[in-house]
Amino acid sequence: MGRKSFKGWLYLLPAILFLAFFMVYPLIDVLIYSVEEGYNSASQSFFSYGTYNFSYVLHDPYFLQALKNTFILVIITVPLSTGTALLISLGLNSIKKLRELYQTVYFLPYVTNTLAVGLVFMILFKKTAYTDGLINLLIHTFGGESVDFIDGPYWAKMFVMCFYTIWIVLPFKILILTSALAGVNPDYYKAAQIDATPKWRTFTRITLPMISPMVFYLVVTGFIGAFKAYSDAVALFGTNLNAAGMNTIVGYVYDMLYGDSGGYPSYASAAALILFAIVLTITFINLSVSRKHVHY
């Protein structure tokens, strides 16, 4: 080893560390944890190994309830949070005047505190002994009846869920994507309007395989967080999920090691290591798909 490389090994000492204490480590615990069976947190004892932790957490009703959740919610989310976000980028980049403006407005949610937010989506939705809620209101106003988006109907509280967490995501992918089409070459545009080609036509040949890096990129890492979702739930009602039937895989797992059914580290490892397999196998299908439509 030369010094050179020696002193590069050198200076990712301190990283290479601080990566192996905090995500090797973990990683290589939830798998020894995963196959003990029988363990007891309070003994620290445990009968085998084996397979029955995920067999328990695929058989749990709780456990469905949050994989359905999770999976209305990663579908319904990315596509609509990410097509709008590249609608109001392109609307944001044809505007001239106060551009910086609409872009800090857009932004503000993405920097205010999420169980805040949650709040003021409970108090917009929630029906109480006092109020409909400002949604219900609306809804009157409109001849139609209240209903009780929180406490009410799965699919009532599923689409608060849902429109809670694109209005989180939005900004952040509103950023990136107006950044992203700061960074076309106008020549391209010019070259298009010479030639008197439609805006449809030059947004998809010009201006989409252009930020189809950033594209790609924001549904990779929505899928991601999407996945992970359980603050916004949290926020939004309670926690006690099991109980409103709007748990989540990640909130799955907190219950297993600290909610009032918690002390089973075994199965809340098996939970995560399902997330895991699930998360690895869509991304893997999201980098296939990217070799023939994004544009490097």
Given for the second form:
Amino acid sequence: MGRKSFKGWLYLLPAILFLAFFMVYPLIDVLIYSVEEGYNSASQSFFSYGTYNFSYVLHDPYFLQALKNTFILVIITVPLSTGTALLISLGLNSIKKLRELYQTVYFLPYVTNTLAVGLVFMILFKKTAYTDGLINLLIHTFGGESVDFIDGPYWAKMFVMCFYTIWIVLPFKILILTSALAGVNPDYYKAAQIDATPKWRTFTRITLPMISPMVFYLVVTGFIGAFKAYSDAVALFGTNLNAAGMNTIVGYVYDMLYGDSGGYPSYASAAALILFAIVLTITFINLSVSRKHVHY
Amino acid sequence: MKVVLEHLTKRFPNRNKKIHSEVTAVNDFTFEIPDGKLIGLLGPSGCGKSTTLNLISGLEKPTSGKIYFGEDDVTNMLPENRGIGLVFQNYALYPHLTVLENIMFPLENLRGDKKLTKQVMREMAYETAKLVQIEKYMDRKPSELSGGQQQRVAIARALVKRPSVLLLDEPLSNLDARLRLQTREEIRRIQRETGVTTVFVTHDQEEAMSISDMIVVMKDGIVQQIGKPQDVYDKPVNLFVAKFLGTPPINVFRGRFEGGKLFVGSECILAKEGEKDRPVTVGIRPEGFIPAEDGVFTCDLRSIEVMGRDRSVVASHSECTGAEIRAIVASDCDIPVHNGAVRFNLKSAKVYTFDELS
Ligand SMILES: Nc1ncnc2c1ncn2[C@@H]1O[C@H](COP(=O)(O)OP(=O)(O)O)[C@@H](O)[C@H]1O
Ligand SMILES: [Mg+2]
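Please give the corresponding structure for the form predicted together with the partner chain, as opposed to the form predicted alone shown earlier.
Next comes the full complex, and the chain you just saw is listed first.
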């Protein structure tokens, strides 16, 4: 080891120690918990090592519901929020005068507390004995049947959940994409214009490849973020997510640890590891797709 | 195709929004670019060269004036319909596309009865690539090419759809000195081979002089002089043009006409019959000095620099407006020096007088 690299390691040491203590150690701990069968948190004892915890979790209807909810959330919100953000950013990019104002407006949800936004959504969507909520009022005026979005049918709850998630992540994506779009050298567009490139082709062949690293970044972080969704569900449907049928994987992990049916760190660890495996797989798929379509 | 510019004027609102006055980037530009010629548009930075080019390309709309391509009025025609090729200073090659894809890009946009098959597009792309000699690199990305090669790709992309006018905006300024020299010869060759009417923008007078059929010298949006490079060099219409052309630059002195003679300081340097007595600015090209024992013009010698083929005599004079005088003399020529003073005879064709006083 050369003098230089020794120095480098020395500078990194605090960060490495910190990471080891707060990340690597807990990770290993989770791994160990997940294979300890019949763990008793009171006596801190267990029967044997094995894969029973995983098999339990994978057969638990609550976990399967959470898995389904999470996947629906991911599959709907990631493409939709990224696409919507791209559309809005393209719009913002073409009307320069309004850009700053709009950027502020769109950024408001980002700086507003998740729970506060959740409360607003509740008021908009919830049906109580006294009022149907603003959205139902709207549905009524257009001649539709009122729906309870918070305590009603599954699809209605899922709709609110997705809508809310997209709403929450939109500002950040718009911010990233507007700056990515603004970073594209206008000469490319001039060259394309001189060559009579149709608008759509300019977008798909020039704009999109130019901002592809940022789009890719948003898709990857979007996937990870949506897989880890939890607080959004709580903000909308309260803490008893299993009863509402709106639990997520992270919510399931939390419940296994601290919920009313809690006290099962082994199940929680197994569920967390399953989530980890899923996120890892998806990220690998993303990476391999990106190799073809992302241009740095 | 000839290009006619008629009283072309472009005003921009001031970039500094607090100032409400307008910037006149191009002022009453009238010029007919003959078919198949290479025109050098020359002037210092900010004089309106790029704006003129953008007006021709249609990327900017003129405030007033007209543009004709051949007999057609294209003043209000969109850039994509004008049939021009444009080469940018930074090349603007699409970085994610290969050289071949870059060159084919304009062809793929052709629609309707002009639509080409993939095969024809490839052939045209290869043909153009051969013309600019980059056919060996068709599968590379622009980032895998040198600056000079990228420039050729940019030219190929501009030429592939056989434009009637080729516009180049400072195409060589991102290249190093040696490549600049090489590439400008290349541009000249390509222009000759294709016979495309070409406008070449540069702030480098040497570049413009060396490859242009005609040069247009601009200053502050106003055309100063138009002509063959040698003519403009030999007969500059004003002090600005005289100073702008030539390396080393022309030497400028305060002088006066008195009794039909031209004086600088106390020395009469030339006889010029019929000139009214008045103060003038005198410009002498570096190659207009002939060192001579009995020369008419005395300067204080500073140094003599050897530059291979010829020598550069650096001197000073109290009436000189610049920091120093530079004279270029053949290396086998005697330079008599007495008490630190050197004397010159002058070639009268290399001595200019201007009524503007600097
Ligand atoms: N879009 C614009 N808005 C305002 N002023 C401009 C614009 N484009 C050019 N100008 C001004 O017009 C003048 C000429 O610019 P330009 O044609 O780019 O000069 P050159 O290419 O000769 O360096 C400059 O003073 C420049 O600041
Ligand atoms: Mg310019």
